[in-house]
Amino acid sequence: MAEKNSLLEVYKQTKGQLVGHGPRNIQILQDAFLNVDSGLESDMYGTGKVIENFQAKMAQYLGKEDAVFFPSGTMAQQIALRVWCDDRELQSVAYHPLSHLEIHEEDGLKKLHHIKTILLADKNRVIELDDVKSLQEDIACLLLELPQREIGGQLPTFETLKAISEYCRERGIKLHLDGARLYEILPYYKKTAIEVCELFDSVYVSFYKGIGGIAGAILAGEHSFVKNSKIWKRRYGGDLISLYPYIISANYYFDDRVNKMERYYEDAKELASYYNKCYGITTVPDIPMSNMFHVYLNFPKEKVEKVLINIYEATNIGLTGRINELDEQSCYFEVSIGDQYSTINKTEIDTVFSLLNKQLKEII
């Protein structure tokens, strides 16, 4: 059996899992509108009480002036790069090499709107004041992405924000923020929103990743930079006829998981301890900073592959459904910790790390 399914398959299969809320199935809709009105009025265009509370509800939770909904994230964060741009004429940006919007998008930016891109800092770290005064160009606007996804969510220190902030603003650049995951920051930094949010000049927030409702972003910041960005929305396509589907999955999951986050966080850094006290197995970070991290294992990802599914089958305990090859003797796989974990008895979890670092030990 083990040898017919992938591991996605038999991921699936088990009765729990260790990362994330749990399925992405309709349920997740049913859940968001059981107790909502049914002649609730949808929202027409852009306009309308659905999407208008919800948009000044998260511009107060973020300290900023004014904020827009918008359906994805792609199209939020290129609109935010473009208005700036134009605000100060100069068709030039910076951000980290593993930025989303360099490696996921298709050169969204550079094709739709011929921006020129500088990456900043090596790939594998965080960018740093240093990095950003060693800039030879001008820019219009820096991002930062906090936490940096594709480094297993390393942050740079609350110190180095406020320096990179301030230098951005006495030199007029102007300051984005990649939030996807902002509220999974707070716990680590002790910060709130508002005051990681200050630092900034607009701020763009997720609604699916660690939330967990079915799609949606915010774009936040003074009156004037989302005014333009309602225009960009327009020319984009994302002012749908109605986004009422994604903003009441988004309002709901906001209220229920925002004040999560400590906890998450908590969990996150007992998991890693767990991967790290097993055979072969190093986290990255070593100590979590948010709720995700990167497990790095030196085995190829065959092998690997077959111990999990072995372990799932046992156990009925999921670690993950998907393995990244780094190389032919070495993988890595994204953790990110929701609802699930604080599920699962922690007899349980000793069983399958102890498992784990057994069947990784005969790996031969």
Contents of the next structure:
Protein chains: 2
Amino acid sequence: MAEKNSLLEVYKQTKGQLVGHGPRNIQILQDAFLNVDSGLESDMYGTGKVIENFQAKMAQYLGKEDAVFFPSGTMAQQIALRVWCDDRELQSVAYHPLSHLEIHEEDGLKKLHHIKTILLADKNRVIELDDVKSLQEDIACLLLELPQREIGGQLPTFETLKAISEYCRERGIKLHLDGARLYEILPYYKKTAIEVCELFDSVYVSFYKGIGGIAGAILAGEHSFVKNSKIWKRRYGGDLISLYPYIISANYYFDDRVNKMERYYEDAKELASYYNKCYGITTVPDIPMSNMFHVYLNFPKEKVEKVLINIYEATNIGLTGRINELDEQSCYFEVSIGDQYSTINKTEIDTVFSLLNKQLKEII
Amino acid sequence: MAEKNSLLEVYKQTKGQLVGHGPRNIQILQDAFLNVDSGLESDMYGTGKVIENFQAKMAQYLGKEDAVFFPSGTMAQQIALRVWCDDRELQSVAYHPLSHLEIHEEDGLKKLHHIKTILLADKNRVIELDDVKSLQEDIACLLLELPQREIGGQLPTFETLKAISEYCRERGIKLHLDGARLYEILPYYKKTAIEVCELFDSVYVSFYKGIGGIAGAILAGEHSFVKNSKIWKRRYGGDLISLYPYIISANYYFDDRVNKMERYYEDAKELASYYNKCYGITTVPDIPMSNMFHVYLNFPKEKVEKVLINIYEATNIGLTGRINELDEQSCYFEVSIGDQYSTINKTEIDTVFSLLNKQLKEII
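Now that you have shown the form predicted alone, what about the form predicted together with a further copy of the same chain?
Complete assembly follows, chain above in first position.
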């Protein structure tokens, strides 16, 4: 019963939430399959119209020769790096210290491939051209994550991207894009996916962040790269007899949401400005560069949780379900804007933040 | 248009088929989700009721302490072998020359884990106790596939299994069960899953062979084994945010079909006897040991295909969609009995086989 009044439980019971697309429940799948012809054949071990058509569609969207659907980005990206290492006959790559590969994959890249990983830049900022230039040794591949999720979704300038791309090409270093949130950054750069991806040799995109699908990923690049990736996909056990539950839902929510990223981005900037007006709160980045940002609070986690629970119960609006402790005096949480933000009217949001500001001041 | 009249295309157009559960189409998923509450929450990275309840149910069914759901058997089994190798600090395992790991996984086990694999027994027969005793060096784990799919689903005697299990336990060799078709062999052994599995340290079972689900696997064993397997599952990128599309369908078709294996087995024996009465045909095994067997024909593949197409068109009943060439004078195909066999009445089957026998004789 202690769980019942936790922040997450109270958050889930709120009528409206300022973040996300809504609950991750079975309806996500049921909606995606509602109007699909029951007679449509399953994909079979990477073949069949369902998978081939979607791969072709995503290759075109990303401006790449070819693409392959993966059950997960973890699998797709490790394989991308392995293929580039084999291609260069050099078992060494570089990425940000807070890359998904470094902190969320139980060292899969190292344990499965024995690839050396060089961490570029400080934890708290994005990789710049000078970081790449400072490399003391040759690498097969540089991975850039756009936006850098663990620091609130920060981005380098597009000029920096172009300069890094040019620098890598001159030196034969392959450039891979961790584009888990690629669609989400296009409004900030004012570029198409093709314009961003043409700076990279290979690209991974996800279907359950901004797109809000169930799971799954696309890895795209030249034919030979994709062909090799498919062999590794089988080695990993990722070449399932049927991947259509993820593919059909990915396609459905891609079509539904890929053109809503501008709105999510504008909503994120508005929401961040609400937070930044509150006592003891700052967002990172100050002005969001995508649909996401982090909220830092100069108060102990337990006190913030109590305040938020009060506010959720008073307003029936939820801000976040989880808070991470930084130290005894501060904490933070992540915000990702989806369909839900725009369903809440501004008067209600004003009320929420006026209450939040008031109650935070009373913490002292 | 050449494809249109291929064996597979004509087979797919037949009204009834003697093998399988029916077409692998989207309806498999739609049926499984029809009566699931839309509000049911997704599993999240291996946690949540959907995945935890199913894992507990399968652990109980298999008589093991713990179980973990995997997107694929390829991933589950490589990981099982790796965990046992690490446990024994010995990078060496043994299995049958036609094991799935040896012939269908692009050498994933070797490429990802550098584990030495020793092939036991001849290709054309199952592993016997003497094969295990003949090992010239220590191994961490022995994998037994029951039934041995690539040789028509042959099985060792239960006495042999017990003797191998005892031999391995005495020597500290872990025994792993490739039980992709475990349910299907229980009628032959007249044993429960628990009685078979207690001879093994770890067990993998599948949900899209006899069970007829969409995809997915369970790996079961002691707590510590499963705990380590989960870490590797994350390393492989198999720890998807949501596996429920496979889990809910696996559960649905498990409940629907796990108790129909006796019927499939009896049907397989009946169908094999039909084939064995035909001119130039033998089945392997002669009398099936599960719901599956292989059909060998002493005729060129092209001629057999023509005969089968004639029969499918004449009777509207399909026998197989694919034939594999052995050499210029012979070919074979695989039979797996499912729900469809018992929907065809015996008079029709008599007609099919009387036609088949007649037309094969005319080939000469």
